[in-house]
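Below sits a lone chain in structure tokens, taken as the form predicted alone.
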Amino acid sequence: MKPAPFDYHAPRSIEEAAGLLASLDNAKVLAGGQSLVPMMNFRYVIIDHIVDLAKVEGLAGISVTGAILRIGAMTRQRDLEFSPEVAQHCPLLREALSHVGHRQTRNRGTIGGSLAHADPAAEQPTVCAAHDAVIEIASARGTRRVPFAEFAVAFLTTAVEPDEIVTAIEIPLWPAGHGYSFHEFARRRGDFAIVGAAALLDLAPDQTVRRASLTLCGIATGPLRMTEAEQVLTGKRFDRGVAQAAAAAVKAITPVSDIHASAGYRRHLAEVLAFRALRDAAARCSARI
């Protein structure tokens, strides 16, 4: 397959690109390429304009300042999975990252690509919801800040307006110490998600649980914060009772039902690998204490 004829376009810098937003009809930001050249070859998108972003300066980078890292929207997934600083900062979306495709594919995947296209099997934006991240927009307006939690709206469809580019990613941090852990299970490795689980846990030294994350994918539009999970973990003292207690939480949720897996069966992995999260996550924070 072949995609529909189109214009190619390569800016230089972030205005020149908001400027062709502005400006062309039909038009569409690459990235990365990993998901929208698929869909162009498929013929599922159909564009008359493509604004290749690979060669605008100061889109790409990874920084820490205090307790955010800030991440570069056209950072390339494999750079942020080798990255010291994410290591050791932000080491839930170094696990998640190695289960993104294949080498191949995260050499020239980007994570704003990825958080823009709004599979909700990835783990990249499930990561930042976890996180409570921050995506920095930007376009020939202005630029604005939108809270992850208002970033995915709807099916493939993000808070991103067609002449808007993402910029940059915003991640709090939780303190040293933190226990993480992203479960994923897959028909194959590499392939889309099934269910995915993401964990983070603080816990004081008696075990207790001062504060409790836990983000599913693969179950609905976009990533799920199960926040009745994190209540019944927050302020109990961290066991196998209570971990069992917060992923059968995630039996009140109505996942999707599509070819690759019925609703009762990404029920029954949610709660399986929302279980694995926390424990393992509860594991790493306590070999820290």
Second form
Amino acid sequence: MKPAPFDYHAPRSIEEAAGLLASLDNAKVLAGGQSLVPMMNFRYVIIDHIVDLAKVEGLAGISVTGAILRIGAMTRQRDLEFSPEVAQHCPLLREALSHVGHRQTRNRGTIGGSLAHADPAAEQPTVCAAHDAVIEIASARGTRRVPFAEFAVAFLTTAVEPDEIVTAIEIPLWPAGHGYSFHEFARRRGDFAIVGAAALLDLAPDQTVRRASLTLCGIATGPLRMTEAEQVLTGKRFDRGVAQAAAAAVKAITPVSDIHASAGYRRHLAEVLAFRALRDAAARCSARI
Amino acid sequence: MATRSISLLVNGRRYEREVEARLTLADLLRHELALTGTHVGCEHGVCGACTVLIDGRTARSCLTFAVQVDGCEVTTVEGLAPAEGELNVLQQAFQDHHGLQCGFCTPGMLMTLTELLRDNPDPTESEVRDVLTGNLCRCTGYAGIVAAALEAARRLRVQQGS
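Let's compare: the form predicted alone is above, so bring in the form predicted together with the partner chain.
After this comes the whole thing, all chains and molecules, with the earlier chain placed first.
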């Protein structure tokens, strides 16, 4: 058998799950298992207690209230990919999901699991950064809401404490007709991105940029908002030159260098993908008054 | 060692077992239920050889613990053929189009394509190739597999009169 021995718990409620995490030593939450179980099979992690959230009531679901898309943490990526609410209100998430692993892993993988795992190249945290999402976290001590900017703390590390559970993701929506685009480069389709870029644009009828959001992944320990590039765009009439200037602004980053790509190559990819994402986002804007 | 009792349907047959929590579904199928058609390649979710259907959806059986499928319905490659010694439409198309050489990846390929053709009876070549990114084959270069999938889709549409 691949993983080291562990005890398995299948709580039915958040309270029960939180109680287990508060009382057990070296316990870990199991969501879809598409990142945790490989790490267990490799014995990168050795866990004494697995708390499986699959049977917890009320943790999966997609709803839109006002300008907020609320997604239960245990919602499977496949259900998000095919959700009419997501397609209509948060098309960036839908586009990003097509890059997440493969259909066979999206069938099991959850959005909450991806956020809690916090792989530096992961697409779903990148969408959360782009949309300024708020992450809801529960424990026996109560529920708190953490802005995504404070959620990703370090490499594979989030603000979630060992006794806490990610319960929901709230995504503030952009106005209808906004432009969106997600581009990434990976060696093979479905592999981890070497670099990815997510763009959101709200353009006035005369193409003036009312609001811009540009986020990169695969560069640092978590998704990076490119605030300088956003400032280059905001208030300007969008055209190829403005998009190029904004993309050039991302070259100030200091990317990681590893076996997959050098820092220089990542910097090059960042500029190219940022430009493509902005260009495609602008093309998808349907101007509103 | 903590064990748990589980009950699941595999290819329509009910099994009840007492399992260790760390037993993967792949190992349950192969070692406990003697269903060795499901192959185990990388054991970390990359190669797709161990793909099975859990409640009708494809999943990596190496990334799923047997305890997680308590109460679920699992379909493996052994559940595809209509009868002993026969092939279903997809399997026959694989034979006709040389969709396999060594055969190691074939069970996973068949399960992935079973789900695709159920959900999308008329897939484009690019849709077939997109789902097959989750299944590695080191022999065929995929050409025969893609051809078999498209041919199976065509035969199934004819069979269903659409």
